[in-house]
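Only one chain is given next, in C-alpha cells, and it is the form predicted on its own.
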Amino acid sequence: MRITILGGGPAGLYGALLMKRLDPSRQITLIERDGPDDTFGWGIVFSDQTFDYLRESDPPSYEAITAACEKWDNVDVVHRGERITVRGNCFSGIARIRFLRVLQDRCREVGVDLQFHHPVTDLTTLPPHDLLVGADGANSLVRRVHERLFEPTLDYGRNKYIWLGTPKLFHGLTLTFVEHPTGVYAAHSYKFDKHTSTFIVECSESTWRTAALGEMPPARTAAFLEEVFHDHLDGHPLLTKNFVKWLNFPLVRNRRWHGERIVLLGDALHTAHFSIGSGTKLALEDAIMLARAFGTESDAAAALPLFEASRRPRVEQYQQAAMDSLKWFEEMADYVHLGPLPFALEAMTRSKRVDVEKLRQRDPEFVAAWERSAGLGKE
C-alpha cells in the first residue's frame, strides 16, 4: 500500500510512524513544505491521559517525549494579583520543537519517506498512493481541493490572541487576568522545558483595537504587553519570532472526514481552542485511530468509515468543551467582578467537562476555600 501524508505536524508524523509500524511493507511519503527545524508555537501541553495512549501506540517515541517534559499536577488563576491554586490536574510541557524531533527520528528509523522543504501547490504532483491523508493544517490545501468531498464549515473566534514566549518559568498552567485602561487581559502561560515558557495572550477585539495592537510590530508589541503583565513577569521579556502576530481562532469542522481514498487528520479535520490545551493531543488521536481501523480493516474503502465511526463521538465532545472554554473567554470582562476565588472556579469550569465535584475530587482544599468563601462551608 502507497500512502502519501501532507504535513509534517504532530498529527502527520505520528500518522506515518503508526501506519508503518502496522505495516513495514507499506511505502509511506510525508511531503512537509517547512524544513524539519521549523517550527511555529513554542511549547505544547499534554495530560496524563494522552500519554497512556502514546505509551501503548508507541513505546520508543513515549519514552523520548516523556524523559523531555517538564511536569507538574497544579493550575493557578492568577486574579486581581490574587494567585489561587488548584491541585490534582497532571499535565506536562514540551518544546515543539523537541517533540516533533523525536517523531521525525522514529519516522526516519522504521523507514517514512521524509520529505521537508517541498511545498505543494498542486494535489496532482504528488506521488502516486492509494491513500491520501491531508495533515495540513487548518488551512489545508487538501481540505480545499476536496471541498465538494468533505463539505467543512470554517469560522472564527471573536478573540484576537498572539502566541509569544518567555524566559520566565511558570510552574504550573497559569491563567493570569489583568484590567488595564486598555480592557481586560488573560494570559495562558506554563514552562517547557528548563529556561521557557509559552505566553499566550488574547484580549477582546475592542481591546485590540483600543490599545491599537494591529498598528505595532512586533517589538513594540512585546513591549505593550510586558508592561500590561508587569506584576506578573517579574522582569523578564517576552519573546517573539519573526513570523508573530494577531489571530483569531480558526473553527474548521467537517460533515465528512474521507472519501475517494483521502482522508483528513489534526487540524484539517477539526480544531479545538488551545484553553483547553487538545489541539495536538486530538491530532495524536487521530493518527492512533486512523491505525487502529488499518490494524482491523486492511482496505482503506472498510478502514476509513471506521475511523470515522469510532473518532468522531469523542472528537465533537471536545470540540464542543472547546467552543464553552473559547466562548468564556470571550465573555471573560463580565467575570472579572468577582473576587479570585469565585472567579477560579468560574474558569476552572468553564468548558463544563469539570464541576464541582470533579474539583472537589482533585482539590477539596480548594473547593472548601471556596464554599467558605461563598458561605456554603459546614459550621
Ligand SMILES: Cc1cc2nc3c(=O)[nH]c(=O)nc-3n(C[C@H](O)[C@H](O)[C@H](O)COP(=O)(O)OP(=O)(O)OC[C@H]3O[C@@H](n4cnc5c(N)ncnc54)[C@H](O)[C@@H]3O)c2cc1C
Contents of the next structure:
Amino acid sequence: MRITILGGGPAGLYGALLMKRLDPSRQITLIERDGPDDTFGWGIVFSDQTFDYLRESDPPSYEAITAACEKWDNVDVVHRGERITVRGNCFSGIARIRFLRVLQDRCREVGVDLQFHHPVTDLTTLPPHDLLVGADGANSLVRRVHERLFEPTLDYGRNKYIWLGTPKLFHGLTLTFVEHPTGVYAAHSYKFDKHTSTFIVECSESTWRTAALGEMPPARTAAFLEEVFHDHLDGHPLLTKNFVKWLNFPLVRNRRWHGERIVLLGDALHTAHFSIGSGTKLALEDAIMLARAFGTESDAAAALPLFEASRRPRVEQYQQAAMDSLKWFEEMADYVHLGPLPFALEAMTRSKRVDVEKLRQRDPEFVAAWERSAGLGKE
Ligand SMILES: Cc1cc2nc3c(=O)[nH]c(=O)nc-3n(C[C@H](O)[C@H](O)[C@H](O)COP(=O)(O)OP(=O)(O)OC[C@H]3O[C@@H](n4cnc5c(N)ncnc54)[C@H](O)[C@@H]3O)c2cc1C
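Please move on to the form predicted in complex with the ligand, as the form predicted on its own is already shown.
Next comes the full complex, this chain leading.
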C-alpha cells in the first residue's frame, strides 16, 4: 500500500510512524513545506492521559518525549496580583521543535520517506498513492481542494491572540489576568524546558484596537505587552520568533472526514482552542485511531469509516469543551469584578468538564478556601 501524507506536524509524523510500524511493507511518503528544524510556536502542553496512549503506541518515542518534558501538577490563576494555586492537574510541557524531532527520528528509523522543503500547491503533483492523508494543518490544502467532499465549516474566535515566549520560568500552567487602561488581557504560560516558557496573550478585539496593537511591529508589541505584564515577568523580556502576529483562533469542523482513498487528520480535520491545551493530543490520538483502523481493516474503504466512527464522538466532546473555554475567555471582562478565589473557580470550571466536586477531589484545600470565601464553609 502506498500512502502519501501531506504535512509534517504532530498528526502527519505520528500517523506515518504508526502506519509504517504496524506494516513495514507500506510505502509511506511524508511531504512537508518547511525544513526539519523550522517550527512555529514555542512549547506545547500535554495531560498525563496522553502519555498513556503514547506509551502503548510507540515506546521508543514515548521514552524520548517524556525524558524531555517539564512536569507539574498545578494550575495557577493570577488575578488582581494574587496567585491562587489549584493542585491535582498533572501536565507536562515540551518544546514543539524537540517533540517534532523525536517523531522525525523515529520515522526515519522505521523507513518513512520524509521530504522536507517541499511546499505543495497542486495535489496532482503528489507521488502516486493508494491513500492520501491530509495532515496539513488548520488551513489544509487537501481540505480546500476537496471542499465538496469534506464540507468543512470554518469560524473564527472573536479574541485576538499572539504566541510569544519568555525566559521567565512559569512552573505550572499559569493564567494571568491584567486589567489595563486599554482593556483586559490574559496570558497562558508554562515552562517547556529549563530556560523558556510559552507565553500566549489574548484580549478582545476592542482592547486590541484601543491599544492599536494591529499597527505595532513585533518588537513594539513585545515591549507593550512587557509593560502590561510588568508585575508578572520579574524583569524578563517577551520573545518574538519567526513571523509573529495577532490571530483569531480558527474553528475547523468537517461534515465528512474521508472519501474512498483520502482522509484528514489533526488540525486539518478539527481544531480545539489552545486554552484547553489539547490540539496536539487530538492530532496524535487521530493518528493512533487511524493506524488501529488499518490494523483491523486492510482496505481503506472499510478502514476509513471505522476510523471516523471510533473517533468522531471523542473529538466532538473536546471541541465542545474547547468552545466553552474559548467563550469564557471572550467574556473574561465580565468576571474580573470577582475576587481572586471566586474568579479562580470560574476560570477552573470554564470548559464545563470540571465541576466543584471534581476540583474537590483534585485539591480539597482550594475548594475549602473557596467555600470559606463564599460563606459556604462548615461552621
Ligand atoms: C497559540 C497556540 C497554542 C497552542 N498550544 C497548544 C498546546 O499547548 N498543546 C497542544 O496540544 N496544542 C496546542 N496548540 C495546537 C497545536 O499546535 C495543533 O493542534 C497541532 O500542531 C496540530 O497538529 P497537526 O499536525 O494537525 O497540524 P500542524 O502542527 O499545523 O502541522 C501541519 C504541517 O503541515 C505543513 N503544511 C501545511 N500546508 C502544506 C503544504 N501545502 N505543503 C507542504 N506542507 C504543508 C505545515 O508546514 C505543518 O508543518 C496550540 C495552537 C496554537 C495556535
